[in-house]
Structure formats: C-alpha cells, structure tokens
Amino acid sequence: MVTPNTPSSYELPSNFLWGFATASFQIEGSTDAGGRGKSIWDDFSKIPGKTLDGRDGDVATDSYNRWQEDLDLLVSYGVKSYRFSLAWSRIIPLGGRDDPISEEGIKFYSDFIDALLAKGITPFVTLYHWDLPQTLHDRYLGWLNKTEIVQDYVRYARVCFERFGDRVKHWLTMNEPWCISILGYGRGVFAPGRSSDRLRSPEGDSSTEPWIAGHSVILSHAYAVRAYREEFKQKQGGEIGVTLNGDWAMPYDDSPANIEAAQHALDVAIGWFAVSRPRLFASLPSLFHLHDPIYLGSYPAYMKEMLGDRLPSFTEEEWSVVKGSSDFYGMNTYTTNLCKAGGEDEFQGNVEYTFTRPDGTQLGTQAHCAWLQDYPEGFRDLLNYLYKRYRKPIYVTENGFAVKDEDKKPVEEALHDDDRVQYYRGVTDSLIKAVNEDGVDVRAYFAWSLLDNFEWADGYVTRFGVTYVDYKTQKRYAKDSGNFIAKWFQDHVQQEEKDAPPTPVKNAKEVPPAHGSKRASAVHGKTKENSKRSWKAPLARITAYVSTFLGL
C-alpha cells in the first residue's frame, strides 16, 4: 500500500468536529444499576450461540461506574466531541409513553453532558442504538407496531430534547435502520433475534417482519425530527439527522449483469431508507437508495418490484414528514466492496460480495472480520457522492478497523495496532482530500471506536477500540491509533489561539514495551487502484455475523 502524501498546506475548519464514538450497551455495563429497565439485549445475549464467546453486556467496559476515567481519556487524546448514545430504558426503564422517568438515569446522562462540556468537548447524542426496552418488544413486539412505537419513541425523544437539549446541540435519531431492521428481524443475529430459520428462533417471518421494522423506524425517526423541529430547535439551536450504514462498492468487473447486481444490491440496502429519485442510470450510480425515503420522499422501484405488496406503504401525511428530515447526512462506513451477479438472498439484493478482484489480488489488508478490508479510496470516493447526490452536510459518525486476531495478542503488541494506524492514516488522507480538493463538506468525524468493547454478536473477541481495554481489570491503554488520530486531528485543524495541542497518552507503568492517485473521474469502471468511481456496496457489517451464524 502506498503511503498517503497529504499536502501540507490542507487543513481542516477550526470548527470541525472530531473524536471517537461508542454506545450505551457497548460499553456501560451495570445493566440492572440506577433503575434501568432490561433492554432487548440483555436476555438476548445471555442465550448460548448468540454471542461468539457466549459473553454479555452486563459489565461490558463498566463505563457506567468509570464514565469519569473515559472523560480523562477524552481530554488525554485531545478530541473536540464524544458521540455517545443515550439508553432508553435508562431513561424511562419500562419505555412507554404512560410510563415513569428514572430521574436517577436522567442524572447519570445529565452530569456526564455537563462534564463533557466543562472540559470544552461537544456531545454528539445518539438517541437509539439497538437496545429497545425489552417491556416494549413485551407489549406490542417493538418495532413491528407501528402505532404504538412511533408514539413512545416520540416520547422518548421529547423527554431527552426537555432535559438535555439545552446542552446537546447535535442529536442523531436511529443508528443505521438496516441493522436494526434486517439483522434483528430478519436474519435474527442481533435482538430481538426474530427470522423464519426456526433453528435460530421459535417465531418471526423474515419475508415481511424486516419490511415492516424498517417502516416504524423510519416514522418514528422522522416524527421525532418534526416534534423536535416544532417544539424545541428554536430555543435550543440544534440540529438533528438520523445516521446510515453504508460502504462504497464497485462491480466486480464491467459486464451489464454484475453492474446491474450492484444496482439491485443497493437498490435493497441503501434506497429503503433514503428513498428514492428517477434512475439515471448511465451517469450516476443508483446507490444509497436506502436513503432516499428520508432525503427524497419515495422508494426504489427496484424494492417495489422485488417487494409487491410486503413493502409498506406510505400515507401522504406520513411522507410529508419524512421527506426531508435530517439536517445532514450521518455516514456510518467501513469498508469497499465488489460485486457479483448471483444468490437468491433478498436482504443483499441478490448479489455476492467479494474482496478479491478478477485477477486473484485482495482489495487491501484484511481485519479481523471477514466484512473488512482497508480501502481508502472508496472512502474519499463515497464523500464525494454522498455530497453531490444529497447536497446535505456529512458528519462521518462511525469508521474504523479491527485488527486480525488481536484479542489473542499480549496487551504490549496488541498496542502497536499497525494495520489500524495503516486504515486511518489512508482514511484522513482521503478526508482531507475530499474536503480540499473535491470541496465536499465534511463537518465531522467520529472513530469507532473510544475503547474495545462488546461487539454485538461478535461478543468481546472483535476489538475496534483505539483504546485497549483488559476485561479482567478494566484498565485502558491507549494504542497507537489512538494517538496517530490525536496528532492527525491537532495537526490538520486549524486551531483557535485557545488550543492547546493535547498531550500523547501515557499508558499504565505496568504495560512493558513492545520489541521490537489520481482521482477517477467517471462512475462506472474496473476495480483497481485507477477504476472509475462506480457503486456502493451496502451491508456494512452484516457479513461477519452472517458468516459466523449462517455460513454464508
């Protein structure tokens, strides 16, 4: 790989936003502390197979009890902001819009904001992150009743625009719709674990459940922007968007079949949320469709015709208020994909999904997971049509790289995290580029992540903190991404005469040391280093739990 050559002259705006990101089930822990109520994660990851090492998050990286050691942390690596998310059954542990607020989990969620702010570091609040109050997936199934979820998300949206929203000036609504819709309802890998494999769960259809999450959650994001936007956003100056998962893809090589196999690739994965314009088909990619919902007001007709009838439908009301309501585009990315006719797999659009190209090389250096390999051009090259086809803001709120096997190394290697330093450094450059070259407007960016922690159906064995953690003592060290982002960042932004440049952390004495192109102008093309810019592939990181579960 080459190394990136970042003109010295390019910088950043003082005001862009950088930092790390995590959320609350991932990393707070004390799961029954403070009044929480159970979130559809708790008893989900309990139940063997559910988690590669049969682990749960009722400690995860304890930051419940250690929110001010993470602070210290923050300050240490120097960033500007901290997405965190909010647990909603901290906050109201039983979920309902009838039911009790736990002032305990307001106050927990309240000081830790205040912190944040007194030592000048900006929160970025994500309002749901996968873990729905079990109460309500009790009640009414969750996010497939679509009355009852819109009305008590809205609510649960309102009480934190009430009581933090004088603090928190930037909220997302949903953490990428997809998973929580296919992988929870559909593949039946994440909670609430429902598919039609009854090897995997005794109930749930996954011809038509994911559909219809994936319809309440779009409704219930964009409710809570309107209630939001009416009620609160002129007093408190804020701005609100939901964030999407999504990775840059290219056809496998140039025949019409694997073209038109990315086209319906994305058409599934991307155009369901987004939904949808005309196809101009031979001048722009058809991609983040999934979007176009939210920033277009229709769905792809290639979702209708697969679909027929199991696509919910719309009421004109209720495209009027989703039509237009994020103030920005949140991107969650990883990684590049190529793509290939073939498969009868409706969640990927009928279409197989490779890292080797047709002449047997890998796209780049292969993760841990089996879903990720570095490629930064296609991150640069998924900024570029991010902005040109919503002409909305970009906040990258999630983008990072798990090192192969590195739960199975002594902490003093697993700190020397070079393939990591490697991804970022390719990623910053191609950020910078997009900024200052293609004049893309990119006001943020949020590594995933702050500290290794519990990786979903990964359990703890998938590391992508910048920050090691010991689950034995819970102790962090920070790793040599960490500080190459901290330095990266303080060098590129252009600072404000009150900056100081932050102090490279200091891991614990214990710790021994380790021993020691141009630009493609056109949207369709070939898949190496001076392809043509081309397509997105969508399924961030659904291939590793898929692979892992299903064998696929």
Ligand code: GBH
The other form holds:
Amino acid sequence: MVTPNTPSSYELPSNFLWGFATASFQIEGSTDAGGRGKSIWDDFSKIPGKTLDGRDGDVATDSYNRWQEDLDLLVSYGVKSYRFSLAWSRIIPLGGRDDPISEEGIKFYSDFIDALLAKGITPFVTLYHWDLPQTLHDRYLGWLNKTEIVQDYVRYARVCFERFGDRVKHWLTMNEPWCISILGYGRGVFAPGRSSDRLRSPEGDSSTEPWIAGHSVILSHAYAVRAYREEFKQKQGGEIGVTLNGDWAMPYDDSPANIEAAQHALDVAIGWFAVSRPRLFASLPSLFHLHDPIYLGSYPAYMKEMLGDRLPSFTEEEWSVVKGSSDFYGMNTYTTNLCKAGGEDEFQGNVEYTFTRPDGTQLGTQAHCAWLQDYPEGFRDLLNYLYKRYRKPIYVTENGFAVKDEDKKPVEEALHDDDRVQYYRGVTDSLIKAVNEDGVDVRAYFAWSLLDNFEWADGYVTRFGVTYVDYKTQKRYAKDSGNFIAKWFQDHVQQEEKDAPPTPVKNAKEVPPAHGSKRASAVHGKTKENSKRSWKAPLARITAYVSTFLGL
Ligand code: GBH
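Following the display of the form predicted on its own, present the structure of the form predicted together with this ligand.
Expanding to the full complex; the earlier chain stays at the top.
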C-alpha cells in the first residue's frame, strides 16, 4: 500500500483533459427507443448464465432518459471532459452501409453533445464499445467477415464524423480490441459469445476466430482513420486513435524465463494491436522520417511464433493504411499482473498471471473482481513503457476499481469507498510523477466510471462507479472517490493558459523491452527517480528523449 507523497509543486498543464468515462450499452437502457436496432448484447445478456445476476441491459442506469441528470452530475464534479460511446444501432439501426440512418438516434447524441459543450465539457467520443448491431452478426458474423465489416464500420464512422465532427474533436475508433476479439470469440464470455467450448457455445473456434476478429478490428479502425484524415480532419481539426486495454506485466521473480514471460504478456495484450515494429529495424524509419513516429508496423514477433499461420497477414496496401493510424496512445488500464512462464493460455501469451508474490504476500488490495488488485507503481511503469515504445502522447481513457462487496452495502456505507479512494490516490500520484519526473507526455485521464453500471458478464454485481446508483430509484449519489478525483484534478491542473501545450517527442531511436529499462527496474525497488520540481517536466522529457535516443 502506497502513501503518496506528491511534491506540492507538481502540476499538470492547463490543457490536460480529465473526467469520467462510460459506454452506451452499460448506461443507456431504452434498447428499443428512438428506432434503435438490436445490438449483440441485447439478447446475449438475456441468455441464462451469461450474466452473474441474470440481469440485462434493458434499463441499465437509464441514461437515455436521464442524460440531463448525468450532465448535471458531470458539472457538479467540475470535469473538463466526458468520455462516452455511441451506439451504432441507434445511428444505423441495421448497421450496414446501405441501411438507413435514424435521425432520431442522431438527434439524441447531437443534443447531448450540444449540452456538454454548453457547459464547457469537451466530448471524447468512442465509436465502438462492443455493441455491434445484431443484424451484422446475423448477416455475416460481424467481425469474422473482414470484407463486409470494414466497409460497414467505415460508413458508420463517416456518418458520425459528418454529423458530429463539427463539435467532436476527440475520437476513439475502438474500445479494447483485445476484449472484442478474445472475450467475444475466444473465451466466449462476452457477446457474441463464440468459443470452442461446446458447453458455452454451439459454434466457434477459439484457436482461430479471435485472431481473425482482431484483424478485422485493426483494419476497420485503420480505414476509418484514413477516411477521417482524408475527408474531415482538415475542416474539423480533430484527432483520432484507438484505445487498448493492457495491464502492466511484472516478472514473478528475476528468472530469465519469467522476465521474458512478462514481455510476452505485453506482446499479446498490447503489441498485437499497437503492432510495434520488429525491434531490430525499429529505429531506421524514424531516423529517415522524423515526423513518422513508431506505432504500427508489424505484428510482434512473438505473436507470429506463437500462432504461426493462424495469425492473418496484411497485404502491403493494408499495411500502408494501418501503419501510423493512431494520433495518440489510448490507454485503458486497471492492474498489474505478476507473470510466470508457462501454461497454455494463448490469450495471455502462454503466461500465467498471479497476484501472489514469491514470499506469499499479495500485490495489493483485492477488488470485487478476481482480475483486479491495486498496484499504482505498475501504472507509472506502464506509462513509461508505452511512451518509450510508441512515442505517442498518451490519453488514459479508462482506469478504475471495484470495491469488494460494495453491492451488499447500504448506500450510506457504499459512499465511503475507501479502497477506491486509495486506488485513485495511488494512481494520480503515479500519473503526476510520470509527467513531472519521467517526462511522459500524458494529456488526459478518465476514471472508469462516472456511474455504477451494467458491468457486462458481471451484470450489476460489480460496481465501478465513482457515483453510486440505486437501481431501484435510479438515484445517483457521489461517492468519496468521485469527490476525491474532482478535487485532485482541480488542485493539480494549472488554472490558466499560462503554459505551452506539452511538446511531444518526435523521434525515438530504440524500442525498449519492458524489463531492463530504468523505470522497470525501479519496480523492483532498485532505482529511484529524484528530480523534484514541476518546471522540470519539459527537461525530463528532453532527457528521456536523449537517453532513449542514445539507447540508455
Ligand atoms: C474495461 O475493460 C471496459 O472497457 C469497460 O467497459 C468495463 O466496464 C471496465 O473495464 C471494468 O471491467 O479474466 O480473461 O476475463 C477492462 C479490461 C480486460 C479487464 C479483461 C478484465 C479480464 C480478463 N478487461 N480482463 S479474463
């Protein structure tokens, strides 16, 4: 457990965006209002056994009706930005490129965007957060059909840019491609629930389908970004990228096999989509194209080694569209896993995860869900790793904690969510140190989530909100964590426009491995960063750049 000791002079620049995140299917409810078509989650969540409490998304937090209330809540927290997603099937009910647009769906989001802007809140919009139009699954199996889905997705994206892009300047194409592919087509725990496990699903092949789905997701993202850049960006002036889930991977101990395992875990969780260049050649293009940073170029070598020809390949033309197709690194992260080589779980890179250290102690405070413990040092290490490896400004688009048994507590008790406050205390300390001491270019932070909401396969049992939702009355109550975050960012983000925007580092010489870099060894308590003052942020950034360039 950390006791943050953030130096009082540390700050975040005045243009730093902060706020809370949600997703359409998790909050909207009203699944048949306004001409909305079905999404793959509508029926899936109703199949007995698919959600922990047997509950579905028909009502959720009723935000389709209560968006004004949600907006008031955002205003009361004083956020600068709000990350939410659009339901594809509200905008194009049948989903396809020749299917009609629903003006009612457009109006719903358009009004909401106007209302946010009227309150000075910057909309940060995700185009796809897992609610694929059911029709596209029925027609051609959705993400498994590359040719069809790429065209349908790009048309949907284009409609959104056309209708909202005059006001939306921050776009995320996809939320967590790993989850879309692995949880939807591999483990089968998320819609459409396909898997080789015949107890779970009558159809599916977990050894091939996730990699095919992931391939379509990458291409859909990339062609949508191309459309934005060619047809809209100049006029609208926004930015666009993808957001990846990825938790910090820490070797279980110092054995070479486990150090390697931690890198393999990152290769499959993140590298699969970030598609980093093979390390040997990583520096060459950046030396010759100084404004073409490294991010997207080839699948990690380990993915190829593990999957052989089950990993679909891109054509040269596709590569040219995929490479460089994200303006920033969108980072969703929740925890740190201790990694041991071995096991047969390809979805984790044949790596075993644990939270129990070799000495038997736990890494951190246990959350309600088994996969999550609090370890803020990992958050800082991940920021450093991603920034050194991909050389892109980082937007933390999700980060959060579910307090154990919060659903069993009476409201008054649940509001004092000490473990969640402690989690955010640690993470914000890590964040500001990464910016001020390590020179990492972080430009946004969104806590997950504004509200307790429909937590997918967990139903409503697991609560991630910084605001408590009483599902009987749909009343919202700020938890201590919501107030903590609001105050923390108000205290640490500079008030006025007195600073220049952060200077991104343009060029990187080396793509470092996860474990062997300076910060990574600090994880194990060997190094301590010690620069102390906030004006040193740009200096730290330059130093980070120079040392990376020199391969230190
Ligand atoms: C986010 O994903 C989602 O974007 C968001 O919608 C969700 O509400 C939030 O997390 C909280 O869960 O043990 O194999 O099932 C987080 C990334 C990746 C975390 C998969 C849980 C479990 C892997 N998730 N992980 S597995």
